[in-house]
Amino acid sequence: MTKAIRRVPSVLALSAAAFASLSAHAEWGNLNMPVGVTELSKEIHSLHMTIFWWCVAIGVFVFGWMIWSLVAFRKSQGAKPDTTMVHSTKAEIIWTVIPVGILVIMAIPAARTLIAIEDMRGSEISIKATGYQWKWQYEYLGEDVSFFSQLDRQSDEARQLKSGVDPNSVQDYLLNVDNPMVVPEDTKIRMLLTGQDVIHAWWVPAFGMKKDAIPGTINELWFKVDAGKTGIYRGQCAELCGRDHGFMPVVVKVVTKEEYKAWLAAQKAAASPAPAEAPADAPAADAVAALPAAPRG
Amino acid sequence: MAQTPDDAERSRRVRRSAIILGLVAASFYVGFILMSVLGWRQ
Amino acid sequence: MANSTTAHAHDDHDHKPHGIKRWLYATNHKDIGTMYLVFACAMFFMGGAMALVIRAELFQPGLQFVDPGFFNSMTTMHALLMIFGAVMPAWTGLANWMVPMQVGAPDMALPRLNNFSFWLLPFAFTLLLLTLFVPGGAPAGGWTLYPPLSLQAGDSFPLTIFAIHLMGISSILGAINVVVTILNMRAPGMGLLNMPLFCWTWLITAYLLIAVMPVLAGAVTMLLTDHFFGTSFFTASGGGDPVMFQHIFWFFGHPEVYILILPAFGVVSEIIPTFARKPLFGYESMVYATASIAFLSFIVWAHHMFTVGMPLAGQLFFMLSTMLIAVPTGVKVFNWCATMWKGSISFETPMLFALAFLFLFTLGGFSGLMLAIVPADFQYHDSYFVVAHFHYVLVPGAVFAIMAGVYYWLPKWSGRMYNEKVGKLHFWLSTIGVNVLFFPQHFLGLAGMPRRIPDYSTQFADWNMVSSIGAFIFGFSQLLFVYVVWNAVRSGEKAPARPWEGAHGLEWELPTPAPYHSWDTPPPRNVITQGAMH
């Protein structure tokens, strides 16, 4: 044991080296979450980072204080038993009030968050997501513009059992759909979120927003990117949801106001010719699926 | 071991508890169906 | 001391049946102990191997070995076994073993009610185990059977609601006769706070146990009646509501993971002051704490299901209300980090396990309370952050503690010592694959992978494969453990009445082994207060 407590600076020395030499290598470098692209991401992630370090202080102290203990007072060193020193008022007032006034401070923050995250006033466009089994459905509320989004071929093809296709080959492997959810940057949105057949979650880990879709329930969330973040967010379904569920990835493509009101006329352009025909899993980027609700898979 | 009175006292006294914490849980698992029957949110 | 003792030798010739009857019948506290705590090695490494399955399919990304259907039942079946199988049963068997030893009892309460509840469990595991081989699969839809998909099963949905029924029922009972034995059976002279921590968490979980365990049957039996009798308490088509699963589930839900881990702080409670040579700091603040502990557990289910979309002030009091657990959570550790300062600390087996609880169970706590924030959780939820969390204070946690009583209690149990070198060994490669299993998995969590899945996007390969390595490390690491258990009991040294220089309590004044009857006359008091130092 002494031995292993004297080797114990040269194996962290050790496994740091180890560690950045590793970090070169930028997957391995995926630790935190991410700081994400709208307003409530940053103020999830710095009070993620904020109860972080909290438990990092704690840490160092309690993990401090045992190691200390082992330390010191080990038998083999001689140290002889205090066997009087077994109860004490005072330290254990201190060690109740003492937490109780850290959880204080950090509950306050987290409430006025999670306060912003329900107000869900003054959106501007309203997109109902609802989750099938596997696949999601995007209706833009008032716009008359509708499709379905999912997995796209490539990723589908590969993940087949013993396909013998490497994912390292394929694009953004499972987090690609042959549809993308489209929106605007600097535009609050507000998503309901609802399930077809059992219970989903949609969820970008970029807006820091996850919420149930429920057979029978309409769940709301919002989420405004930052102006001039435009560009492609991944994310999964994160509700085991069946067979399927590690194959239902949410994408959605954020563009400029004026991109999205191109995209929004060609999509209603696209749809009124032949409503009810279009393939539901058409493979074309921004082709606009069918109505229709597609047979559970 | 020959019963004695604070034996039999005894085993009067484990019984009975036991049938009262049985009871307590049958209600629980009662309770929790009734409940969802009758629908709790009203 | 020494007349009691010759007393208890000659007593253990008494009516002890022979061969399958001895097992079948068995009515004595130590043989269902033993049968319990088999029954859960058991079923620790049938669960263990459906997790090597899960984490052999996640080296790499892309489906190498398993249909996704059936990496669901794996999921799904690894943690009903685990829970119910392995930490629970373990819990019980270390009850029946110690409850009456260190209370002053010849044996528990309702001796064939305990019989029944043992017996009750390889039934129930048979059911739930042949769900793997009919029509559909065995579930597939988590351990937690959320409706609607739990109600997608196919065959094997009504072996697993009645395999859950007799689970239930098993440890309703068995909490019954713990708390009817602590109750009623401590010998005169042992008042309740003489009680030695282990009984006292093992009191307030059988209480949580009554409680809750009728909670979930009720739970299933309405899933039940979704399913085959036309109701629809879940199925919202039917005007029913999935979430009100989820409310009844978790009322369960969050009380047996506290089922799970108190009779853990039990033991750690005792072993620390016994290799520490100091009595535990706190004795008193330690109960107080573990039943606020279970109390908090009963107003806190909603924490696993922020997402589900709730009103505001209902997430802030879970908040809130979670957050609170932390501090009688931190009142224990802190008197455990006290217990050890100014003693006199050794390293024998049981204590290198119980100190590594100390330290990952502690790990697992504050991840807890960052998943207590409800807009950090949004992100948190459902990812790998979740199971990192978990597991560390369920593996860690619970199994560590188990494996700690185990190596603490054999000598008195089977009167002979283990190989310490090979249950150091044991304990370096579990802790070293437990954190190599498990660390990399809040990175993953943090990084966005969502937990369930039986694939991933390339971006988490990497953690991925370094976490598999450490679940196969760590797995095969459990074979050492059989091994040191068999070999102490086969050919052990002698071990001597009180193998542990600083253990106190009334176990160690039985003579080693503990004789058939534990304590046919009670111990005399002045044995109970010397026992209980605190």
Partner chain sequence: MANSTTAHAHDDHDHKPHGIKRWLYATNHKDIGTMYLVFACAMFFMGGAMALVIRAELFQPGLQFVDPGFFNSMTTMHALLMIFGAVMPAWTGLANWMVPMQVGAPDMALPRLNNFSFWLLPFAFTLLLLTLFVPGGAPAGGWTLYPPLSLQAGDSFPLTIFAIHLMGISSILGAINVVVTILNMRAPGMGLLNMPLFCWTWLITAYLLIAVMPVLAGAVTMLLTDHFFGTSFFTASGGGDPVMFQHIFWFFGHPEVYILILPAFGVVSEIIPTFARKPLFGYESMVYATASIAFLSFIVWAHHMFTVGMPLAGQLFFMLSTMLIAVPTGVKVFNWCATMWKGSISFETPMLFALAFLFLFTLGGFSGLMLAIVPADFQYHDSYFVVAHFHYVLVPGAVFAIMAGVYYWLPKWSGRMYNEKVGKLHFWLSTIGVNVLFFPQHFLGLAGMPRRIPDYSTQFADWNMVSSIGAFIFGFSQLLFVYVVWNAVRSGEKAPARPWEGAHGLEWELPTPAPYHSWDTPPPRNVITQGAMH
Second form
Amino acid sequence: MTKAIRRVPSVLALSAAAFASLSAHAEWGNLNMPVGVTELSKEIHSLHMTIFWWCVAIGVFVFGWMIWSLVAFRKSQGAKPDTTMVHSTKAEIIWTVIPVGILVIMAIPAARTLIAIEDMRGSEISIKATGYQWKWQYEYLGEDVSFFSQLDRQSDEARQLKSGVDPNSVQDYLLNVDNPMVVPEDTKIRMLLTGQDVIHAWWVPAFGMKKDAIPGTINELWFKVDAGKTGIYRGQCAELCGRDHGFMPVVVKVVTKEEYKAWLAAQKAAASPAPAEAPADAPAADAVAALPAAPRG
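Could you give the coordinates for the form predicted alone, as opposed to the form predicted in complex with the partner chain above?
So it's only the chain below, everything else dropped.
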């Protein structure tokens, strides 16, 4: 018994050391919802933290009162249950009014955020995203620019059975594509989402938004990346859509407005057909125009 008691401090010390080591190496920042780089993501994060701290306060109050009651009125202290109190209208009113008041207080900012999420007014660019098994098609409405975006070649090769390629050697494994969607910073982007075959979901965590892409239906979402937050933002299809669901990333490249205009012009130039060249032996246009008209009749 004495030896067992002596071992307790050492066991506790080892457990504490292991926990400290785990804490040092774990990415604790990933446990919470990310703040994001868009207006909506910040508003959603603020709402999330507000509701979280409300729940923490309620939990501390309820469990604190419960623990205090168990300790202060335990049988060993001579406490006896009151069997005469079987009903209290006042207590029922209190435990009904207080939760209703708390829910109303929570509902006001939640409703404000939900309204903002669905407010598509003032959109500057509209992009239609169509989910396929297992890729995305992006169409820039009104710009005649359209392309497919699918898993990049390096990740696709590494994921093959017996490929001999170490996935750890591939940068952004399963999170990179051949053609990312390109949008400008500080611009309200309206996304129109649909599916070609089955239900998919377009999701970029840093934008704070996710919507299903359903065949035969158009869903909408919007985002506006803050100025100065250019870069690559990655996401995935968030709806189980078949065998290669895990190989359907979403990649958005945010650039400056000037860079976006240049990229858009390059896309249009690449998509427009080159003018056909006249045969070498064909007469020049001026010479043809100078020929006399054929007589009528």
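For clarity, every value in this text was computed on a predicted model and none was experimentally measured. Positions refer to the first chain, counted from 1. Take the two forms, find the largest set of C-alpha atoms that superpose within 1.5 Å, and that set is the rigid core.
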| item | value |
| --- | --- |
| Residue shift check between these two forms, rigid core fit, residue 111 Cα at least 2 Å | no |
| Residue 164: Cα shift of 2 Å or greater between these two forms (core-aligned) | yes |
| Threshold 2 Å Cα movement between these two forms at residue 86, rigid core reference | yes |
